[in-house]
Amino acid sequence: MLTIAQEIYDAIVAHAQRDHPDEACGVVAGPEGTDRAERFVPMVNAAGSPTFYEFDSTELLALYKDMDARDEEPVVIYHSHTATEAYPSRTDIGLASEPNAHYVLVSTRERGNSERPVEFRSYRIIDGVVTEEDVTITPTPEHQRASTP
């Protein structure tokens, strides 16, 4: 199960519906073995497209090295689907080579860059095995303070 702060989700979404049309793409990294997504990190989409995503080779190896200094991992890699839906292509399965990351989708299909809800799943894939898995979103403590009366 993925669990992520409201915040985090946020960010997410916000990315996907900001590039979109075409897809957005990065990293929320975290704390080594911890398998907690703490810090956001939007990537730019090399290849420009509306139906692939490329990481920017530089830009990925600065994030490793970031990574790296800071005793972090890729908790989770997302990106957007802009005409179908958050489900893993045979691209995206082709790529994916953290087998402790959440992979997470979003699609804008039905959104695009208008306020309705996205579509918005997480993925183990591992040796090319796709598996869903459940997302716990939790409040931050901005969103907490917002609710509370």
Given for the second form:
Amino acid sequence: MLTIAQEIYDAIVAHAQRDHPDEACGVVAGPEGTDRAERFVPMVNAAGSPTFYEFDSTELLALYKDMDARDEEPVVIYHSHTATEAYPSRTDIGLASEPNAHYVLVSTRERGNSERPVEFRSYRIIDGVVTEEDVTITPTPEHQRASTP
Amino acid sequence: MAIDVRIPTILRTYTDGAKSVEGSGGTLSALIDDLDGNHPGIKDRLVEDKSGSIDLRRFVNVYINDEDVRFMGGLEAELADGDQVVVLPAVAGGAG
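Right, the form predicted on its own is done, so what does the form predicted together with the partner chain look like?
Expanding to the full complex; the earlier chain stays at the top.
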């Protein structure tokens, strides 16, 4: 199960809407081994595409060095699908390389930039096997406010 | 000639869980061969055959002292004692 604070959930959805019709992507980092999704880090989609996302390689290194220095890991890796459902594509499954991460998919296909509800779903992707999991949204605690670097 | 190589989570099955290992080699290509000698199978996760020649896999990023090796000659990038090599799988995907 993925447990995520309302504020971070909202930030992921807002990012997906902002970048629609291109795919948006990013991570939520948390202390290693805790499964706590605490630090929202939106990333630039270097592919700038409605059907593909990729972190820029230099920014990827900076992100991992930063997480390393903080004893963090990527607890959530999120991206949006802008014309299809919030379910991992063959590309998503083939390229998933963080077995400990929750892969969050947001679909903006129905909503675009409007106020309609959004699809927000979470998965484990391990060795090519996709397992959907429940998402529990909690009120944001004071000490855990999302920060945008 | 010792080179510190940072191993990503997904490849730590080849290094008995170690986050970093030591390797040697004057080029990235030689380093990868050396790593594969001690951690059999890891080479195949880093490189692939592209129409007859061996190249880095498209969705594997390798950095030497924080610089992406794609800007340094790829597998032919030169290494020196004390260099740090970081391997990171691309974070990528999409509706496709």
